[in-house]
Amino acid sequence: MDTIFVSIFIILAGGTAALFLSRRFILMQRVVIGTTALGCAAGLCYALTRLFGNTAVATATWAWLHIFELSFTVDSVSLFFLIPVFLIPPLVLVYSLDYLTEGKKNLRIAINYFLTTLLVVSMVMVVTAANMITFALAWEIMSIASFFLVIFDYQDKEKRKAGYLYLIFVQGGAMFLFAAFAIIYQHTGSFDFAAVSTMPDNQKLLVFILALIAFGSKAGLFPLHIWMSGSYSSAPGHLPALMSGVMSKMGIYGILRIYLLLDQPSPIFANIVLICGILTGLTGVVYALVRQNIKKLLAYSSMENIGIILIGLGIGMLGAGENNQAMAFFGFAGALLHVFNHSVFKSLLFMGAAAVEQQTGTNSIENLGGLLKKMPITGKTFLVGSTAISGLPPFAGFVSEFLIYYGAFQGVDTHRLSFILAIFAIISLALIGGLAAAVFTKVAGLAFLGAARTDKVEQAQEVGFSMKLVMILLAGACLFIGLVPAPFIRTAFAGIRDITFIAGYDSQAFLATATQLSQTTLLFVCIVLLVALLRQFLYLNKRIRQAGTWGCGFTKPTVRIQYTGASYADEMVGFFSWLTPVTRLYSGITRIFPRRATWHMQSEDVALMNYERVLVRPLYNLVYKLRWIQHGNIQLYIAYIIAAMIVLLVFVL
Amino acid sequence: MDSVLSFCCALLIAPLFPAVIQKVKAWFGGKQGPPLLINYYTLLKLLQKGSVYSTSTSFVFRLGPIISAATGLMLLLFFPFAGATPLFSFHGDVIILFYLMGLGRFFTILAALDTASPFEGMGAAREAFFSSLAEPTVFTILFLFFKISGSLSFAGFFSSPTPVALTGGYGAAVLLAAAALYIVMLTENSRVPVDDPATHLELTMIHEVMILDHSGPDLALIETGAWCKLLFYTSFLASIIWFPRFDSCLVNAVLFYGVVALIAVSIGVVESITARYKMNLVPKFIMNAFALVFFVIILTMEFAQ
């Protein structure tokens, strides 16, 4: 355990040093990156060695404020979650080397670095917390730090608004978390996580639902997701990689942790999680489809992936509830592996989006195009990330989705509701996969391929070295995990070994399948190479010409006639209009020689619409009626305080 | 040895079946139609030509055909044609193969978008949409077949003690699943009533418009991939409908490809007697397949326990 504290200390020390070094910008960046890399490397080594060691469990306790105990513990699940927590931040910071450059905002960038390290440390603490006090403390630090990261550009009203929305959701979520903890404390009389399982069974469901809302608001569960698109597109470009790639997984960790702590494999938990997963995944992918802003699109795609992870967890819980060990094993393992994989390719994609924004000043698909030729490394790595996140072989996403499918297929022997849910899980995974491919062909195909739509895009240049390096590393990781999945599958298996429901499951048979899976992907890559060679051979001594694209005989094409993101998604949006109502405003053509015509299309988020209608309006009306309480008369305010104290005294006496 | 022979045989015979479809359509139209070997001639012709590339394209445009052809070949490597053991097979191969087909589609779409042509974008959008609707149907069918045969590989579907077959114990369920698979086949292979491979207007095409700008050997690779895919789907159906169990491989193969040819004929008949649907009806048509197979799943819920 000590290694973890040492690494926490190193990371925080670097972050604090940044505050004092803001005048010496380059030095500051190097110090922060160096210390974070060192601390994270130490932590990563610890997590991996313990994960594969004889026993994963370790504990440590500190007294805090004389009354409370800060206690920490690790088991295989938390060790697994530590891997992305320690792996992604150094990469993000290296990326920031060329992304955040010296200028007017030096101090603000220094504070940003400090908060980033604070975020990393708080995530480590969330994952290792062993009692409610520690967990709540870490959770709050994480939320506050990330809130300040989101409002980096606080002068911009839109970005500030996105930050406030985020704050409302994380703090609202925390409220539910405290409610859940309060119920637990009421029944067990202890803050210790170990005591949670002793609470009466009839209260466990309530605690689980409260915790699901709390953690779901962090992970971006439907309908608690509406803060995501705003805050991911407001934070400085490298941070969404950290927030979506790693921080949203803390929500997943919380859901899994509370489920394990409650220690009751009732299928009802599984049903809730699975249905939430399916809903979140589907709405996420449909909303991603209708966004034209790459960062917002990626934010919704995070939601989709959270859905996939929850489907995996749900399958695992269903297996635990049905006493179907194989199903539980592959469900949990697939979910964990997808947590890791998603942190890799989603970071990559957010970095690509930030690179595009840095070079072109826009993130709107409608204004980009042809970037692959201008920014070859960014383009190619983005293409790899797109393929990986669509769950296609031979890249990372496929491996974890394969595990989840494999688990869901084991549900073939279950009955009634479990059977129906298993088949729904498969159907929605397939549908989400198909639509995700549509989403990412849209963003990769329209932003990076084709022809540039504006002059600014035409003049875009490749980004700096450190950014390229990190993107290449992550893209390489996507390919490597896809081609050689066995070690990663093994790590996921090691990650779930402390889950009691699946203790003793023999995974050897599957590892043979994993080998064959890897051989198949390698075989495919070989065939691709062979066909490519054959193609080279076929083109020997052939006449190859360049010409314009076939335009149906149209002699004056412009780049604006290219298919746009909106038109690409149009038919699909029509099909899913019950999920995303679309408003179209068209000026129409009224004259024989038409003048300016306008066309505006906007797709709504049903969650956002209904919050407005169900929650915000009534609340606003209520508060408006109570305005007389706040009248500005200071004497009366003091009277309130005295009245409140008297009422409290009555309770105490 | 059998496996290698079966693979080579499948690869060689694949271009024949689209020609069968064309021939049937020609007969219905009262024409003689192209010779049955037309696709072999086309292949030879394409291989001799050079290519014209659009100035807006990048390496992705050249990668598309390679991936299409490679996924087509992968299908042939894993499918047990005429009951012969395929070259490769493992528990779970169905999932990866359908995902590889997804990869082929992904790169075909990207290659189409790389041309910066509005027509090809239109085709790409439709392809992405319709195939994502077909995907759930496919996986529900796989789940059903897994329930019947206890296996997750193509070879296992047909060689398990309880094989997936119309003549087996689950005949009625398999019949509906086969009907759903037929619809998926029409969708995935761009046949009428989803897509019309013989249409002449870019605005109404799906698959054909996506490959408008490909030429020469690149086009040949795309066509090869498409032929392999058609052979795969027709063979999948053929294996379900009728499963040859003679001792002689040769007899098996002849009978098997006979059935495949009959399915190709049936596609030709369908294409001749139906018009393609309006675009907004296509999703409903595909969802019909899903409804069918989901109904079967509900029916089989309490089976075999």
Second form
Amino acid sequence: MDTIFVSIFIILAGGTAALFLSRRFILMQRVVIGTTALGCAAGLCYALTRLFGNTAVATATWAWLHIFELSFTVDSVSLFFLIPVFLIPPLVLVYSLDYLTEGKKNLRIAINYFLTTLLVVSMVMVVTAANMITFALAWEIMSIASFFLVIFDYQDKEKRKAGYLYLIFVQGGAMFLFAAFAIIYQHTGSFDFAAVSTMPDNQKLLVFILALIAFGSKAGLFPLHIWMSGSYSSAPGHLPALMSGVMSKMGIYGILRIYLLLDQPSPIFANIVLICGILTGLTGVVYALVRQNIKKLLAYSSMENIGIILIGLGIGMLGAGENNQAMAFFGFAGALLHVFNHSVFKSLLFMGAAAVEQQTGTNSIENLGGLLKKMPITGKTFLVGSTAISGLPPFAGFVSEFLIYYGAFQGVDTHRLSFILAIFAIISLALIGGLAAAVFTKVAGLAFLGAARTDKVEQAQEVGFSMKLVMILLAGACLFIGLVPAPFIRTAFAGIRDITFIAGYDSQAFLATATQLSQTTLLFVCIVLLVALLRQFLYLNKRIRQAGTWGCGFTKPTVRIQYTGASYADEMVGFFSWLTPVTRLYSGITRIFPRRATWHMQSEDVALMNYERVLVRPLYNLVYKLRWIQHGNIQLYIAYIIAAMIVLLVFVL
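Provide the structure of the form predicted alone, given the form predicted in complex with the partner chain shown above.
Partners and other molecules omitted; one chain follows.
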């Protein structure tokens, strides 16, 4: 554990140094990036070495305030989650070299760097916490640091509002977490996680549901997701890569950890998680389909991938409940591998969106177009990320989703309810994958192909070197994982090594299948490259004529006849109108020689609508009626306090 503490110290020292170096901007950036990279490299080496070293669980304990103990431990699950925590932040900071440029906000950028390192350290503490005190402390630090990162541009009212909504949800989630911890402490008399399994069985389901709400609000579980689109689109462009790619996985870690601590492989836990995953995945991808802002679309896409991960966890839990080791093994392994893969391709996509916004001043698909010619590196890497997140071979997303499919098919011979859920999970995964492909063909086709819709987009240029470098590295990782999946599958298998339900399962036969899959994928890529080379050879020294794109009968096509995001998604959205109410405003054509016609489509998030209708408005009306309590009379305020104390004393006695 000493290496972990050293890496935490180095990362935090670099963030603190940024506060003192804000006037020397270039030096500040170099120091923060250098120290964070050094600390993360040390932590990553420790995690990988220990994960593959098959060594015993490590622990460390420190006294805190002479009352509590801060306890830390690492097992195979926590070591696996440490990989994206240590891998992605240095890349995000390198990307920021050309994204956060020197100007009037140097001190604010320095604070931003400090909070980023604090966020990284808090995530390390969350994953390694061994008791409730340590976990709650780390969880709160993570929530507060991320809140201040979201309101970086706090002068903007909309961004401030998005930050407050995020804070409400994370603190609301923390209340459920503390309630779960209180029940555990009431029955065990200990803050130690090791005592959780000794709870009475009839209380375990209540604790799990409270924890699921708490961690689900961080991960973006439906209907606790409504903070995501505003927060990810409000934070500075490089930070959603860290928040969506890594921080949201702390919610997934919490759900898996509390399930393992309860040591209760009842099918009811699996059913809850599986249904939540299916609902979250389907809702997320449908909402992504109707969004025209790329960052908000990616936020809902994150929700979709959280759903896929939960489906994997649900299949694993279902296998554990049914004593089906193969189903449990591949469900858990697929979920963990998708955690890692999502951290890679979602970081890439958010960085691509930030690059587009930096150069064009907008993220609205309706105003973009033709960017592949202006920003070829950004466009091509974004296409790679889009293919990977759609689960298509030969990229990363395909491998992890394949494992989840494989686990689900292992459950088709179980009894009736589990069989139905397994089949339903398979159908849902297929539907989510198809819709995800539609979402990202919309983004890639309308933003990067066609012609520019505005002068600002027409003048866009490729981004700086550090931004291009990081996007190329992440795109290369998406391709490499897809082409050579065996090492990453072994890493996921090592990550679930300490889960007792699957102890002793032999996965060698599947690794042989994975090797064959890799060889098939490589053969496919070689054939594609060979065909491309053959085409080049056949056209060598031949005259190649270029002409305008076919204009569908229009002699002078303009950007006005290009598909818009709304028109592209309209037919598909209509099928899911029960999930996302759509309002269409069409001026119509009423004359032989019509004037300008307009068509507008607006979709709603049903969760947000119902929060406003059921919770926010009644609460606002109640508070408005009680405003007479606040009158400025200090004597009455003291009377309120005394009355509250008397009520509490009566309640206690």
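Just so it is clear, the model here is predicted, and its values are computed rather than measured. Note that the rigid core is defined as the largest set of C-alphas that superpose within 1.5 Å between two forms. Numbering follows the first chain given and starts at 1.
Colleague: Cα of A644 displaced 2 Å or more between the two forms, core superposed?
Modeller: Yes, because once the rigid core is superposed, the C-alpha of A644 moves 2 Å or more between the two forms.
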